[in-house]
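Single chain ahead, written as structure tokens, the form predicted alone.
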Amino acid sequence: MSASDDLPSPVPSLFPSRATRERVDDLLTRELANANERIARGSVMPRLDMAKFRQELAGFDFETPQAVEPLLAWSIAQLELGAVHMTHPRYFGLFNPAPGAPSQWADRIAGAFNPQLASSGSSPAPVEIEAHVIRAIAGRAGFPAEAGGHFTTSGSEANYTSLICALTRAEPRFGADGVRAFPGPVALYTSRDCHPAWSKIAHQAGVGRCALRLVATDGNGRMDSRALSEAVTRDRRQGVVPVLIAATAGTTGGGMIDPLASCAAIARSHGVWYHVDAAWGGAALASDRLRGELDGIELADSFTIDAHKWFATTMGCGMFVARHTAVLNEAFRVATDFMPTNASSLDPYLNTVQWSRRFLGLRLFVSLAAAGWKGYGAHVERAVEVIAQVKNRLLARGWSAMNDSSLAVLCVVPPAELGEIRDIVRNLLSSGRAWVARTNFEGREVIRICATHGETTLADVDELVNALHAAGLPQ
């Protein structure tokens, strides 16, 4: 026992006064302003030089404390340097946008309160926030007022979720005894295009790899309904056991949305669970002109939307929402006495794949709250524009689109005399003016630009289709 009363101080390094906060708080705004502006101007593409990174890297040994505003400039530094810069608003990329300004200061605030939202009972007011947020996207989707769900780290984990609800409600065993609870092997269908992660979820599952169900497009890039009931009826006569149909709401490819009426029909026909994956052209239903375009995700057991992609919050913002919320309870009940609780609600804990839980719900609540549905419809429809004007300007140039998305993806391929397409994608990114993916649509090698960033502009766009016709010209 110590022979003083007194404890030791703090840290200073860890907790320093509240002077040195604001004043590092300060300049670590100013400084990323900066940066973000030198990013605008600058190259969309890695400049780092390697060598050089790992050897700075390998100075900071951890055995001598450094000041930290030098080292949060040079955690910027690396950062400026050594990413392709989503926010950037010539990335045309993957569905990873630049960040509104209300997810940003939420997520600021969520990391200085940094409540535990495992439970209702140590953080009533942020598990309530979230709740809200969950049932009015559940609403303006159509589900009933009953319908619930939770906030996830991923659309790999809200889809995972999906394919947990789907095996706990076809068979009341499968918690305890899992798949070997099922007369025969399990099956779960989805599109040849949907995204990659859905095989790591069947092996994740423990229903193997084997199990998932690749279902062929309609030509273009929707799965086909005919092929999908078929595939499903083949496996029950052979006694395969299908437990999942997803489809999805925005292809990674092409932008594609399946037929999600058909495919609802199709799964209440063999009495299994129906999910929607709409990760990312999901946030389409913030828009009343974009709305129709997702007629049919009001039938489904479930959906996936992720607000850091189409709804530009910061990362690790996914969202699971299910119409059955009994299914939920039941697919991650638990029981322990260590957790504050609260009976009145929804115990995230009870309810989720995670345990410990980020705050990630404020950021969606703080951009809806800031922008509203209006503000986040204008947003989605610019970014459809940005394509349309993207399209418009390549198809004079004499490229051609290959698919028809009704969202913010374009497919295209150029003339011949431009050359390869993986050569025009290679010399573009080398030059750092845009970044677009080489992928392929039906079939064929296409290039994808995606309308990310909600600040892009016209001469953006004459610098992107400026710099894929240059890309195609001898170098």
Second form
Protein chains: 2
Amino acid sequence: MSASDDLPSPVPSLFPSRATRERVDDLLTRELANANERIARGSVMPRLDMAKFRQELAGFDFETPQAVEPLLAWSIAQLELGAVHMTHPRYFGLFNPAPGAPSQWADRIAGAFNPQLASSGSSPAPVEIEAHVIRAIAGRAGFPAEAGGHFTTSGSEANYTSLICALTRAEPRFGADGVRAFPGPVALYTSRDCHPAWSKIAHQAGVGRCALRLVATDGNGRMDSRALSEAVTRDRRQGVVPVLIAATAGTTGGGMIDPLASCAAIARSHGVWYHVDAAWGGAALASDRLRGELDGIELADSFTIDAHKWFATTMGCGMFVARHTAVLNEAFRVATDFMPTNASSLDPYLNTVQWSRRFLGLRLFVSLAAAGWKGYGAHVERAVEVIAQVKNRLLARGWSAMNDSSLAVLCVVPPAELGEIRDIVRNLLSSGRAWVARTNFEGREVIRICATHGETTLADVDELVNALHAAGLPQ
Amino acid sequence: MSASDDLPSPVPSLFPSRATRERVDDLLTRELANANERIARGSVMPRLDMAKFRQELAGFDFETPQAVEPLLAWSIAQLELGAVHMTHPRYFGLFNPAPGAPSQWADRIAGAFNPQLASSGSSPAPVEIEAHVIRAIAGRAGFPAEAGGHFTTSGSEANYTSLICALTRAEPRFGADGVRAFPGPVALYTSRDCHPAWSKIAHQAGVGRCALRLVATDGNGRMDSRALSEAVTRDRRQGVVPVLIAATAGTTGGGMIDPLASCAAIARSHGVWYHVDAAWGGAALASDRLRGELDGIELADSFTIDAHKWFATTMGCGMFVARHTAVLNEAFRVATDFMPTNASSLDPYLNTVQWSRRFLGLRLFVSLAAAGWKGYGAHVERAVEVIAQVKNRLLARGWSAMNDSSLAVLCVVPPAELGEIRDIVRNLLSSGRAWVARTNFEGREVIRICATHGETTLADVDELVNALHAAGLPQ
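For comparison with the form predicted alone, kindly provide the form predicted in complex with a further copy of the same chain.
So here's everything in the complex, that chain up top.
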């Protein structure tokens, strides 16, 4: 270690001059807008020559520093050619949005300041901005004023948080002694159409995948509340400890909403934590016309909404909202010497699974402030209307709808004269004209179509319908 | 649901014209650069009038849409006034970096395309770029070619992942039956100077906080390997199942590195998973001069490095790197109908705690490609030199160093003629001239100083030393 009175220069490739930063940022502004326009006109599917790509990628051995402008241009080109495009207006896909501009701007601000969102001591204003947005969402869902919560990186993290809260409330010794503190095995309940991440969550929380009860659906993709009630009662009789019921508001497969109020009543009668996974469907709260579809969410102990789904922010910007926040502080408390000392009940590091965290909430704050509930309501209603138009056209051409979602997911099967679903989807994706998923709904193979892009036009709808139909004809 | 053949317009506040997007992006380029320059000249501490801020924040009821340019200006102003500045050259703080420009540029690209990093089917190029960076980091640490891993949002998530891997490998029935599958209580071992997130992790994984053994340190902030060996042996004798030893390479308090090779030998002799939390210190691998300090990391089953610490990317950009990847697929496997079907062993949703995820790895890819190992080596060595200069000056003024870190953390106590540490830190932070932490090192209260900013100058070092000394004089 030298004691000489000088320091080496900062590394210019990491900390360039203001002039360089502005030049590259200006370049990105132009090139990203160009790429966005090309994407909308081109294939929704990847067209990358993977062999060539892998060869080029292998060349990055990080020995020789690369000039940043060609490096960024190469990165943009690989993304333009090497990914399914969430920003394509005919991506009728898996709840992944074309991100709105305000969230991208907010993200630039968050990145430039890079505040540490672990504590209110480090980031008093950011922590309060996040709390303000969470309270607004909680209020919109009919939660009481003392409700709280936090931003997460994903719905999986938020759903996992609900299980930790449920376990911590159910058994006072869980925090100290873990799952072994319970007098018997524990169980959590969700429908068989729930998000499959729940099985990972059960594994990760130490309760085991066998603790997850996948309750039957009612023939229309919604949790059968009588089957739920029977499952909980049966488990209790056998010495199992029910800890959590998780309803889904907007299933991935069919966009269906479980009977939220009935599930709440069952949870209350058994004294278990009631969580609603509204990761996608929760955005319908913004619409005065659609929010009634979520009636019953106000009875939950907690719920999840991912702003990076139907609120169209960049990934990942999830939320965990809880009626009672004391259990969060019990579940995630820590004692530490080095953190800023003015701890508040809001401090994320004391109330969440995370520690260091990006300022995620600014994206939804800026987006909500720019659009208002009204703007987001229009955004959500427009997607529902897009799917109505797709449905009308497909039904008119002999297709059949298998689900009956009030939201923006349509599950269809083709008329008999067209080919197999597997072939139709493969042919469609090969054409690059649109992206849809193949999945199962109520035991039947279906084509799943979801409106995710806020700028999809009727011409895009027509193109989807024509492309789907064409994909079913002999190729 | 209307069947009329039209669609409402896209919501312009969320999806503005190209001209608007470019105008606002250009504004941000200028305003963020201006803010960055003002921050470096101003106070490192928040100066926000919180009462006024709360009043303004309460005004955002999301009823009336706001014009986006004043909204972004307001947001920038609150960040400029309302957070401890990680981007201030005299933030000598908690491993939170001033982010390098390449990571901010990469983040803009990732946000604009918003690829879904759950699967290689959705994002073939991004998933391979992340895997390439992970392999490069693994190789730099001396891991074999078959090593793998993934990006995480934080070191906490990565450390938690190591515990899930350890439990899954230790007991084949853990995944199905949870912690109860073990024949007795389990235990994990780290030092008493480990990151406090480990206690939350033990809670969240269902093993309970009592399963965490905080092993004594050696008087210099490093895990005492004899005490570790004794603790494991004692537990086994009592029917406890040791599952994980987690050494720290760069403790938060003192920047110390546990005896990595000795810990590895103990883990191997007991057949438990060996993890190294190198969340901060791992960046020293980039330096040919310093990488030897991490000798022994190549013996680990897994390790963690946060690129958003010493690699100076934006938050959160952590990494989990594993010698054997099969256990990841066992721990995080899922079956699902709707995901793209060309699943590969790389698919993040099948190998990580997350599901939907941002393209985090592009930040480190672009930064590493731009700077090379050599640039990052210079960045890390420069921070060590900054701390050497701080130390020289403080020792010359009668301060005493309490730790002996080979990295960039200094723990000091003032000479007797100055005031109490508590008062010195409070006075220093009130002055806004620099940010340091008060913590404990080996049972003694200390002032902790860490070089985190890649552009800190000797003038900043002088200012810190003068400000610290002044803060100890009668105010």
